[in-house]
Amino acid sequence: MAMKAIVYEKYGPPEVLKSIETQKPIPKSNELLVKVKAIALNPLDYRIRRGWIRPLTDFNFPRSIGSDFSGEVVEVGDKVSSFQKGDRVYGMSFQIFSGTSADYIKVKASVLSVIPDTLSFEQAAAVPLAAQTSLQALRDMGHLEKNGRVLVNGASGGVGVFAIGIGKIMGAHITAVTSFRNIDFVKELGADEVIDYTKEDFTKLDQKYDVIFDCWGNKNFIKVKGSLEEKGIYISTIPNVKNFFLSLKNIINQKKGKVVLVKSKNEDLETLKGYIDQGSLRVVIDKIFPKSEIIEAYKYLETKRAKGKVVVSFE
């Protein structure tokens, strides 16, 4: 049975994306078939689409795009007992192999969860990659403790917004780095202090932090190490060659510099679902685009001015 998918056949700008007709996937016994209702866009999408990690992606064209998704279960594999047909679910796919920009996708039960009761499909799609990145970075890599001091660089973006919320849930003191345009926005999200990067460079200030979470990618470990406490940890979301080398070097030596490579886990999505349903974690969407305007959606994301998430509705 045929379906529509949004793909690209060569690396390039958003204009390389196009809609094609392809075969509807057939789930294996340990998988589910999900009718996609919405996807959220992430910087990872356009980095892959531009060819930043060619050795891992050259083999698989045409490529669909997107990691985050929400949707409805339409078919359940024989070995899956935790979900049933009709469930509203959300999760993320490992985009190196398969994106989520299609009418239907097949996924393993271990990478998704039931959508929080309080969220629409569009809101749910905004959660998986960005929120799990923040959760795994602060909790698992940063070992953040109550009253710990966290600096979030790039605090108004998709990951940064969740980092503020999750940091506050964990009882931390949050310093947000953003531009003057978003000072009130990040304060409303719960930031205790704000540094306007257009006026001040946090690496030149006296304050030290237990965790520096670089969601923007413009401050490597060498630049920030003077702003870390003795046992402080720098965590970057940008897995470029320079950051990877610095991460490896410091894991071997002082374990102070790390790169977060998010993994979708049912238990982490369940944790986030609890936070959201309790009202302690907000989902912030800047804009929702229809599927027919996915090129415009990526153009907007790539301005790097979005506050929170950019979502594409497949309804």
Ligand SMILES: NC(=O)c1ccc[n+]([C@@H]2O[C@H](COP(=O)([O-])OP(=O)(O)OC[C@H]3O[C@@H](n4cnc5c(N)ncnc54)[C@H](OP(=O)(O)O)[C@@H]3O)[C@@H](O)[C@H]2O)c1
Given for the second form:
Amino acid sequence: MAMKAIVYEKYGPPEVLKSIETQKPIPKSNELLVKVKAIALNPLDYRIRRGWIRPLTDFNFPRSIGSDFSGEVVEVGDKVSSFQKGDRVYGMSFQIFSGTSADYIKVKASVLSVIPDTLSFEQAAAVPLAAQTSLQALRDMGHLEKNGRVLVNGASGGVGVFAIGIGKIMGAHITAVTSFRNIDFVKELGADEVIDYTKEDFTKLDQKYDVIFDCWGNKNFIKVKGSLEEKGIYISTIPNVKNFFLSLKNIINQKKGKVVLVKSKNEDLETLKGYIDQGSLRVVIDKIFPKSEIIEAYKYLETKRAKGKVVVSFE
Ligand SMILES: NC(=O)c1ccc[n+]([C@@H]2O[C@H](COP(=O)([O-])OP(=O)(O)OC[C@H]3O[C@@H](n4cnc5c(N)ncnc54)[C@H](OP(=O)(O)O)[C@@H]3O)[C@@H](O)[C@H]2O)c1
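What would you give as the form predicted together with this ligand, now that the form predicted on its own is on the page?
Time for the whole complex; same chain goes first.
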């Protein structure tokens, strides 16, 4: 059976994306076939599309794009008992092998969950990658505690908005670093203090933090260590050689530098569903584009000015 997918056949700018007709995937016994309703965009997508991790991605052109998805289960593998046809699901797939920008995708049952009752498909697609990154960084790596002081650098972007929300749920005091464009926005999301990075560099101020979550990734452990409490932890979202080297080097010290590498887990998606359905965690979407405007959607994300998430509807 045929379907449409949005793919690229060579690395490059958003314009390399195009819609093609291709074969509908056939799920294995531990997989589900999902009719995609929406995808959310992430900087990882354009890094791969520009060819920044070629050794890992050169092998399968044409490549589809996107990690995040929401949709409806239309087929269930023999060995899957946790989902049934018609379930509304959300999750993220491992984009190195296959992206989510297609009418149908096959997904392992272990990486998705039923979507929060209160969310539309567009809102649900915005959650998996960015919110799991923030949850896994603050809870599992930062061990953030009630009344802990956390600084979120890049607080107005896809990851940062969830970091503010999850930090508040954990009872932390949050300092958001953003530009003058987004001061009111991050305050409204719950930030206790705001630093405008166009006026002040937080690493030059006296304040110290238990956790510095560098969602934007333009600092590193050496630059921020003076702003960490004695046992403070710096977490970067940028998995480059320098950050990994610094994290190894500093693991023997009290202060730590770490790099988060998000993983999709049923239980974390369920935790997030709980937060969202209780009304404790907001999903903030900056813009929703129709599938026919996916190139414009990536151009917008690549301005690096998104406030919350950019979503593409496949309905
Ligand atoms: N390792 C992982 O597992 C993982 C997971 C998720 C994301 N990431 C990475 O994390 C980074 C952020 O992702 P994202 O989805 O949040 O990106 P995004 O949504 O594109 O971020 C856009 C935001 O970044 C802010 N920003 C731009 N320049 C800034 C600066 N110099 N200082 C502070 N904020 C700045 C902008 O606010 P202003 O307009 O106010 O400047 C804008 O609101 C990306 O590099 C992404 O690849 C890694």
